[in-house]
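Shown next as structure tokens: one chain only, the form predicted on its own.
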Amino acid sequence: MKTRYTFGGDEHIFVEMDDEMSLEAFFKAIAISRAVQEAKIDGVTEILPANASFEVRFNPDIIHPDTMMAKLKELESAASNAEPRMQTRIIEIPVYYQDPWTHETVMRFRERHQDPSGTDLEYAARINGYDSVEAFIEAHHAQPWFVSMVGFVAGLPFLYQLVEREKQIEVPKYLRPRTDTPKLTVGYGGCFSCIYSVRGAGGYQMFGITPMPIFDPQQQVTYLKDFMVFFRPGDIVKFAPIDRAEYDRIVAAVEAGTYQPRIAEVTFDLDAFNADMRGTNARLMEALHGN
């Protein structure tokens, strides 16, 4: 992987560790991103982590841009040597699958869609070669993911599947976007699920709905309170497939303030994963079901 640094305005520099995602590249960057954290440089604004990149934004009246340029790439140089692990924590999040809410959603914009005979996880199962929907959602949740940026909307996160590249699910997305996503929607484009914060326009297949949020402006829900912003880049999640009747109970346990999701604190070693990636996968949840 050859870094590649590129000037963006004057008050940015992107910085792509590969042209595709893989978590040698997330942990690349991330390496890089926190030594820049770290250096407190004068005149850096922002930090932005994404999937095998991230971005600096940068006041270039405190600091000129080649200045800027080639402090990072000293940076890279200084980061090279880090060793893939990080602490931090494995999530269960709960998914309603095929809920009403996302199917009615679904068969709305069926002439957007590459195959308008059928609902998303039809279509996902098929051409991923599964025999049924269940499979199929039972493949999306048996597995951990990654979270390997925030962000497209405030608190969506992107999520990278923690199995071998050759049994990742890959669905493309909606050959034209859609006008509407029901809030807290699991969806799936390319090679990533992600969690739709907010209600909105959209373009990932719908697989289910979580009743847990995410994204809280007015900092109201329970574990939310000290930042409004759930997730964070290097977070671990565990999909865990609920019924209608768990949906609404969870619901009703935030809405009282007293819903706490279930979260323990992990190391995730690279290294370690890609020795024994089923290994890693089920000491990480023993972890979780054992906090």
Given for the second form:
Amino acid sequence: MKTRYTFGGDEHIFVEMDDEMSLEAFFKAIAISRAVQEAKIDGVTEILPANASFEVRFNPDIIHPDTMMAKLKELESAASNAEPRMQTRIIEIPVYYQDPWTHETVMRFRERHQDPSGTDLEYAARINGYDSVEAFIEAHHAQPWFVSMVGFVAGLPFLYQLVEREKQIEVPKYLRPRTDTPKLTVGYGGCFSCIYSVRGAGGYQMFGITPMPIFDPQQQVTYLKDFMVFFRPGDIVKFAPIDRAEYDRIVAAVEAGTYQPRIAEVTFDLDAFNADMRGTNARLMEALHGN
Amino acid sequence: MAIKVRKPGLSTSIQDLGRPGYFHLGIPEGGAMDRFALRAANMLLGNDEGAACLEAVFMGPELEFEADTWVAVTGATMPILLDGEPREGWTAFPVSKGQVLSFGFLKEGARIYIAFAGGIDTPMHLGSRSTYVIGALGGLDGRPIAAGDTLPIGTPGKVSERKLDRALLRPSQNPVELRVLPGLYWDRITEASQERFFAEDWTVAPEADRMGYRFRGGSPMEFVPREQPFGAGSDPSNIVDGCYSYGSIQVPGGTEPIVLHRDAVSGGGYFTIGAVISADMDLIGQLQPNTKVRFVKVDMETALDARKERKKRLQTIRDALTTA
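Requested next: the structure of the form predicted in complex with its partner chain (the form predicted on its own having been shown above).
What follows is the entire complex, opening with the chain shown before.
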């Protein structure tokens, strides 16, 4: 891993922990961005953690860009001694795979896809070496995911699966982006899954849909009353497959204000995870179902 | 006091100076594309400089006043009509109850700012009244204004006839020069491509909106060969998804550069070659499709000097309008 610092115009510094994705790069980015936050540097206006990088926005009228850069580099050495451990939460996200709404969209934009003769799921299963769509879907929800970035549009989480690199699913984005994606579509691009928080353009492959809103500007949804965005970087997600009846039941419960996502507080330790991935994941999932 | 929307124009939205602080969650700062013009419109009326105004792109709305008040229009050059009678831009003028404000065809620039004494008084969302359509946030129900809407207006301060000396404005250029600080993933393209980016003429593509401005006409870029890193995607223009910055220039597929603007997406998987300097962001907000543009390479000190100059120009205008 080699850290790279660069200016993005006169108001931003972009710091890339590594050019490839890994949990180590993500943890390092989170650790330094937290250190920057705690340092309360005069002139820093926003800190944006991302998958394997982070960005700092600053006001150059208050702090000279070179001074800002020097401060960030100082903080890197301090943060690299931080233990790769975090207090976080695990959340169960119900997913209706192969639902009719994303399927309709899949078919509508077929000519923009690498393989116009099949569906996104068939294509993703094949290029990742799965015998069937069902086996591929199983791989997508069996092990949990890290929210490694929140952004693109309002409250959209990027998710990185907690499995060995050789088991990571990888798919390209659409050849040309779609002009439409249903709200709450569960998508996939590169090595990341995502949940589209709002309806709109998109280039990720489409696998299913969740009935659980994750962004609500009106703040009507019970669990979004305090803040309109659900996800934070560092959240852990477990997808749970559901059928149409369960999907409809949850949609009705959200509308009635009775739906509460299943959430548990957990500690995630990267070293423990690397020593025993399946054991660590099993403990995370036990915590989810223990309360 | 309120104002009735008779016709909304093309895509007219309520904007102020935006909502900084939520970009790390994908909610952009937003606010006026041309911040300078919005500030000037408010100064003319003695409003708070960041009061909410209407931002109208390419075409003006038609508005009816429910009480006597004052109005100022700045930004693009577009004939201003009060009950069909011409009024001047960059000037505070009185309007009476029942009068109708409308606009002629756009002559120069892209966006006008219509300020009202007291400012538009819709509810604040995350500290701003700016409309962010993609997130259905701010403004009126998070959407552009529509016929039949009523715009609530705040309590005005002391207003008098004021006019801005246009000699104080930044002179217009042809071709427009956008100053760029190279950086970010600049080294992904070859030196020859780096040189061509600054040497060639570009024109504004039709895909130009509050999220970003696309440019075309220059040569496709050549990438420095590399094995794509894990998680980045197979196209040479792909990176592991990272955060974007306002003004940053991404080039999907290495063909058409896109400069992200006020309603920017906060991150994504395309490489970026640097950013337009903060002092030139307002200029982009006034570009029409097909406008010829040159990107000009600058260093950090030039960017900071340009920023100081912009600040100084604003202060000169502030002084001129408060002593007038």
